[in-house]
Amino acid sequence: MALKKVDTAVFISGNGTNLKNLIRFSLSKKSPIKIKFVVSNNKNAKGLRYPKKFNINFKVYSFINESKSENRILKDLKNKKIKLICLAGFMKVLSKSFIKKFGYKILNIHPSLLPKYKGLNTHKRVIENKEKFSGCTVHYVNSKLDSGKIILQKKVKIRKKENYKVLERKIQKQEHILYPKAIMKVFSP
């Protein structure tokens, strides 16, 4: 009998890499999740070419007026059954009220070992401290920023001389790695 997948929604800002490789994920038959739905808050997003050449449904939401915003996210992810939000670099706060009415799962990925440099501007902060590692989490959303429970972690060591962008890749690649193990995990019987 097939697997019944969990309805989920990604939600973005820029790229879109860690969305693409999270789509290929889901259309494997292990995976247990079915990508339906993508939230941008940037029109501009270069990621929302994923959704579009997948076939996926995707909206783009001002966040001018935040609360605005996040209620008709809510109202749309209802009408479409998510049970499961991936966060993917999705450069906006969601607010303790709106994780607590979408009463379902959120996850994030960050690209820093947790609970070590949360926020922005990570890989730089982590080269200019002269760190001699670094990496990713994944992490369920709670109401404080980059802090709710870790599901996994992938150290990577820091070369010298190595720059942010450099390291920014190289966790990249983990990234892609790492989000999809994490999923598995969390519905792993």
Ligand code: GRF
Second form
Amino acid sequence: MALKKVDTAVFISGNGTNLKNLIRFSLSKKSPIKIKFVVSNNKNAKGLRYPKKFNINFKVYSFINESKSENRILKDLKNKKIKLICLAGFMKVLSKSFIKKFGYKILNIHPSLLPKYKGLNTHKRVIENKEKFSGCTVHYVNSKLDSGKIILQKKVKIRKKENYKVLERKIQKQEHILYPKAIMKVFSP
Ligand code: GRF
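What about the form predicted in complex with the named molecule, after the form predicted alone?
Entire complex below, previous chain first.
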């Protein structure tokens, strides 16, 4: 008998290429997760086209009052019996209280080899510092930015004269491979 998939919410703020990729993955037989809900803080997020396209429930929360929005999200997650959150380009830092009250795993993908280059504008900073390698990381979320325990990383080599836009695209391709792999790792028996 097939195991029940973990009901999952994906949080986004922007383009949603990782969301699209996770939806595709979740529809495969081998996926341990099922994406039931998409959360955004940005009503104009391009990525909201994917829950529409794949008929997945979604909701936008204003975050004008952060703690009120977090409490509303928690209530909705509870009603939908969500047992995993995957952050995918979500531009808000979830509070300690949110993480504690949710009580299940929260994962994030970050476009650097953490603990190096936490925060924003990663690729630009990497190129400016003339790094030879960069990459991406899937990690557990705690209340400190980009600091939870690392699940998986993928390293990529930076070519001479590569600009940060090219590096961004190259790393995004790897992100789309790494996130499903990390989820498989988290839920492998
Ligand atoms: C990705 O580069 C991810 O690593 C970072 O935000 C970006 C989101 O891209 N956390 P997308 O919205 O999934 O296309």
